Every structure is written in C-alpha cells, then in structure tokens.
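Shown next as structure tokens: one chain only, the form predicted on its own.
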Amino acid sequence: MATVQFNDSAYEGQPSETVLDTLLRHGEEANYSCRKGSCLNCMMQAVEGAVPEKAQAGLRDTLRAQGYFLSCLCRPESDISVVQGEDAALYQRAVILSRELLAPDICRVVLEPATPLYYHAGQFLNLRRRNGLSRSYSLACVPNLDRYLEFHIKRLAGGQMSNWVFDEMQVGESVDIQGPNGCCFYLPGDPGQGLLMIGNGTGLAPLAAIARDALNDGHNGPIRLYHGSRAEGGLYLQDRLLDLAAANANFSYTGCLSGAAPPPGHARGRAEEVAFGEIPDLAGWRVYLCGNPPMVEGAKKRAFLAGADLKEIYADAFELKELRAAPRPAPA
C-alpha cells in the first residue's frame, strides 16, 4: 500500500484507494466535485513519486510535465508526495459583465476573462469564488460569434454556488475560471453527417452552442435537437433556437414536456424518447447529450444500440457535488 505526503503529514493509503479518498478518509480539505475525473477540480501536483498514466488522462502536456493529475483518479502504485496545484498554472481572473433571468430559475451570466481563452463550443470552464468554493459549468458561447464568456446557471435547492449566482453575485466583481475542459463539442471534417442532440434543463447551453458552431462552420448535414423539461417554463431559449431553424433548413430544434399536455409546437415525453421515436436508426451519426445523469447514461445505451458508433457519442452529464448524497428528482 502506497504512502500519500500532504501537507507535511503521511497517509497510508488503502488497497484500490485515490489519492483524493485517502485524503478525504483522514479529514483532509482537498477539492473535488463529481469523483470521475470529468470536472478536474480534483487537480493536484506530484511533486516526488510517480503518477499513473490514468490519472493524467485529458490533461495538456504542460500540466502533465509539471506532475499535474487527476486526484480521483489516481490510484498509486508507490508512495508519493502531492500538494494543491497553483493557481497561476491552472486559473486565471474573469469579470461579471452581466447577469440576467432566462427563466425563473434559470440566469445567464457572462464574463470576460482576463486573457484571451481558447476553448471549443460545448466545453466546460470551472468557476470558483473568492471563498474558493468551485464548480463546472458548460460554456454556451461560441468562439468567432460570441465575444465573450456565456454560462446558463440553474437554481438548485441547496446549491451552493447557484443560489449565490442568484442572490448575491454582482456585476463587475471578479472570479476564478480553470479550462477549458471536456471533448463534447462539434468536430469539423464530415459536414453531411447527421447530428442528433438531445438534452435536459440547462443541457441546453452546451448543445445550442455546438449547433450554432456546426452551422457557422458550413455543416449541411441534418442537426436534430431535442430539449426536455416537465414544465414549459423550462424550455427556454425557444425564440432564438425556432429562429436559428428559420435560417437554416438543415436544423430543427424540438421542444419537449413531459409534465401536462404540451401546447402547440411542442412534443410530448422526455426529450430522449422524443428524439429516439423519431430517429430509430443512428447509423452513421454523431450524437451529443448533455443533462443529468440518468437521462445521459441511459440515452448513450439507446443511441448504441439504435446504430451510433461509441466513437461517436459525445455525452456531458451534469453531476452536482453538493446533492450527491440526496436522491435525484426523476429526469425531465
């Protein structure tokens, strides 16, 4: 069993045990979110010892040269010395240009970061306050169209970071943003290949974004999206999607309730379902989902089996830190 160095103490580690749980296990503050090596809020530094292949996955090789990696997914195979990493490797400062309601419960908030960022439609940024609380968040911007940073923050009930998003950020204060992250975003080279995207609550962001990538960057193949919500209140961002479909024949967006009879327009039942009903052979199409976790998991199964290449499935569940331990509100 290997022997993990953390701030000045010595943790013997478990058999199959992360690095990130033997420091939880002796009551150790270290960062984290969703525990599967998606978020990298886990990201910590090597600074004696050798670190597994696995736990730098999806990292750039800068960070990897450094003895970055994934704390959640570290499993060490002898014993090693780890500290947080430092900001100025992996954050830099963005200020809150505005904030404003897309539905009740769900806000738009866009920054600018301090230094030009890089990133794909559809990825994700982590987002942390003074306080150092920290979470992910999908990027609903597009590089070249949108000049600058655009997040769609949903209101949970006990979330930390959301309600302060809702009821304490201010205009012109600054926060923290590590990233970009994730690989579900549009891939040039086939522009006649059919994309199915499918989502749920603020799913939306990530998929709007990629559509609008594909489309700019002259996709003439079929794009299919399918956004789920019990209530029409959730759907948000209807006048720009039925907009954006009013200028481009080859994309369609689709409003779907799964609660009361939907009014005119929309479809009835999960967006998953929906989509699956009227696309049942997947062949040759790349597919994108982003939402909860059941709706995810379950739909990248249906998609496989409808025909899709796992190679091209792309899937962003949204996992919640602070509601891991209280059951989940049934998908939308």
Second form
Amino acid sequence: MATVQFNDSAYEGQPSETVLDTLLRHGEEANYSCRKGSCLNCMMQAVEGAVPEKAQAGLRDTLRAQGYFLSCLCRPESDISVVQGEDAALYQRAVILSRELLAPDICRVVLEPATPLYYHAGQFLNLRRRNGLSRSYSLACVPNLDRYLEFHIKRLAGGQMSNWVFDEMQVGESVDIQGPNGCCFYLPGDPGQGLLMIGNGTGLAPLAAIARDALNDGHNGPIRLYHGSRAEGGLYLQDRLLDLAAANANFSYTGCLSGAAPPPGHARGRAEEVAFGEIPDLAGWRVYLCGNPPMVEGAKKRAFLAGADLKEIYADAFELKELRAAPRPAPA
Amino acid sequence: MADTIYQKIGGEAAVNAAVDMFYRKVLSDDHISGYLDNTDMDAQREKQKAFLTMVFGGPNEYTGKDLRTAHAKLVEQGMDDSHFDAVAGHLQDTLSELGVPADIAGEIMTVAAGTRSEVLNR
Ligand code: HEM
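Could I have the structure of this protein in the form predicted in complex with its partner chain, to go alongside the form predicted on its own above?
Entire complex below, previous chain first.
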C-alpha cells in the first residue's frame, strides 16, 4: 500500500484509493469538484514518487513535466509526496468588468485577465474567489471576436459559488482563473462536416461560442444547434442566435421546450429528442453535447448508435460539486 | 510460419474498422447491454476492442486477465449460453457486413466458439 506525504503529514492509502480520497478521509482541505478527471480543480504537484500515467492524461506538457497530476485519478502504486502546487503556475488574476442578467437565474459575467489568455471557444476555466472556493465554468466567448472573457452562470439552489456571483460579487473586484481546460472545441480542417450541437441550461454558452468560432473560421457544412429548457425563460440568447441564423444559411438554431405546449417558433420536447428526430443519421457528423450529465450521457449513446464515431463526439457534462461529496467508486 | 488470422485480416486496423460496428450492435441489444457498464463509453469501447482482438487471434492487452476470470462476475449475475450466442451472432453479422471472406470468418467464429466453456466458467 502506498503512503501519501502531504505538507507535514504522512497518510496510509487504502487499496485502489485515490490521493484525493486519502487526503479527504484524513480531513485535509483538498480542492476538488467533479472527481472524474474533467474539471482539474484537484490538480496537485508530485515532488517525489511516481505518478501513474492516467493521472496526467490531458494535462499540458509544461504542467506534466513539473509533476502536476489530477489527485482524483491518481491511484499511486508506490509512496508519493505531493503538494498543492505553485499557485502562480496555475492561476492568474482577472478583474470583473460587468455582470448582467440574461434570464431570471442566468447571468453573464465578463472579465479581463491580467495577461491575455490563449484559448479555444468552448473550453472552460476554473474560477476561484478570494477565500479559495473554486468552480468550473465554460467560456462563452470566442478568440478574435470577443475582447474579454465571458461566462454564463446559472444560480443553483445551494450553489455556493453561483449565489455569491449573483448576490455579492462586485464589479471591479478580482478573482483567480485557471485554464483553459477541456477539449470540447472546434477543430478546423474539415469545413464541410456536419456539426450537431445539443445543450441544455448554460450548456448553451460553450455551444454558441463554438458555432460562432466555426462560422468565423469559414465552416460551410451544416451547423445545427438545439437548446433545451423546461420553461421559455431558460431559452436565453434567442435573439442573438436567430440573428446568427439569418446571417448564415448553414447555421440553424432550435429552441426546445420540454414543458407545456410551446409558443410558435419553438420545438416541443427535450433538445436531444428533437435533434435526433430531425437528424436520424449522424454518420460523418461531429457532435457536441453540453449540459447536465444525464442528458449528455444519454445523448452520447444515441449519437453513437445513430452512426457518429465515438471520437467525433465531444461531451461536456456539467458536474455539480454540491452533488459530489462522496468518493466515486473505483473502476472495475 | 503461416500468418495468424489477426495478421491476415490486417491486425489493429481491422479491429478498429470492426469495433464501432460491433459495439453498436451489442449496445442496441437489450438482452446483453445490461451486462455492459455504459457510464463510460470510451472505456467500454476498449473492452470491445479486447474482445475482437482476441477472436481475431491477436494479443489481449486490455488487462491481460484470462477469459474465465474476466467473466466470472458476469456469470454470477446470470450470464449464460443465450448471452454467449447473442454476442457470437453480432460478431458474425459484423464480419459479414465488413465483407470478411467466408473462410476467414469461419476461422474467427471457430475461435469464438472455442471460448464458450471458459467464458461461461464451466
Ligand atoms: C465470444 C466469447 C467472448 C470472448 C472471446 C470475450 C472476450 C473478452 C475479453 C478478451 C475481455 C477482456 C478481458 C480482460 O483483459 O480483462 C472481455 C471482457 C468483458 N466481457 Fe467478454 N468475451 C466473450 C463473451 C462475453 C459475453 C457473452 C458477455 C456478456 C454479455 C461479455 C461481457 C464482457 C464484459 C462486461 C467484460 C469486461 C469485464 C471487466 O471490465 O471487468 N463477454 N471479454
């Protein structure tokens, strides 16, 4: 069994336990959110000992070379000594420029990073406020088209960060950002390929950005965006997306309402049902899925069965930290 | 030395051509899909690759577990001949859809059939 050395303490790990779980079990205040290797909140640095390859998958080479790894995926095979990591290597400062409501429970937050950020539309950042609380949010902006960074943040019942953003965060104050992270973005090279985008809630933020990025890049294949919400108020950005559709013949936007009979101009049903009903054959398509995990996982399976290659399916499930207090089971 | 089937049909490239087709079939089959853990499709795809590589006569590089150990839990959960036959049927369909010549397909099906007692832990 491996021992995990953290600050001045040494903890005995249990078989197949992750470094994160070992530390949490012993009452250490380790950062984490999704617990499945997507959000990068739990990143740590190994100063001694071997990190399994899997725990560094997807990290940038520079971070990898410095021993950074994801503590939620790291099941050490031998003793390991870890630290929280050089803050400056991961985070930079950003100033809040504005906050405005897009829908009753969704706001747009615009920030300016201390140094320009190189990113792809659709990637996400970790946002950390002064007291250390951090959460992942998708970028809603497009490099070259938008001057500042932008997030769409939904207020969640019991969500510590989102409630703070709505109620207490001040324009002009600064936060820390880490990233960009994630590989849900547009890849140039096949401008005629069909792009299907399905999102619910603020899953629209990265999708709309990816669509604008693709159009700006000269993509001429069909781009079909489906956004789902229970109530009409949740279909934010509609006007903007309808304008985009009017200006680009290969782009379409469909607002889908799963609640009662929808008003004209909307499709009835959940976004994924409407989308798969209209596009039953996805052979050769690239598929982007963003939003709550059950929608994303179900749609991933259906997209695959409808003929899309698994490697052409980019899925970004929004994991909620408040639901992730318990360890995830070890894979079989 | 004679080529193995794995080499004859093109090794890993053949597995890659077959895996999505095969995986779609087993995933759509309610009789067997319950035995697959569908929460992580990318990991699941790797297991289908291990399956195909093995019946094509290639190396099992997945976990390297023997077939008996790898399936023992599933047998406890009720996996039986009907599931084995269903999987073999999807394999057969995949081979014919890919246009694998009959004699090679026959060899592959013989390899698969030969694993029955191990897979079902008899
Ligand atoms: C034609 C006979 C079969 C062959 C040759 C075969 C082959 C394999 C191989 C090579 C592996 C990977 C083992 C490892 O390295 O750990 C595997 C895993 C697996 N097989 Fe099969 N298989 C067969 C039939 C079946 C059937 C009938 C089912 C269920 C309906 C099934 C379900 C699974 C599952 C769920 C795993 C993953 C187990 C795990 O991850 O622990 N297999 N199989």
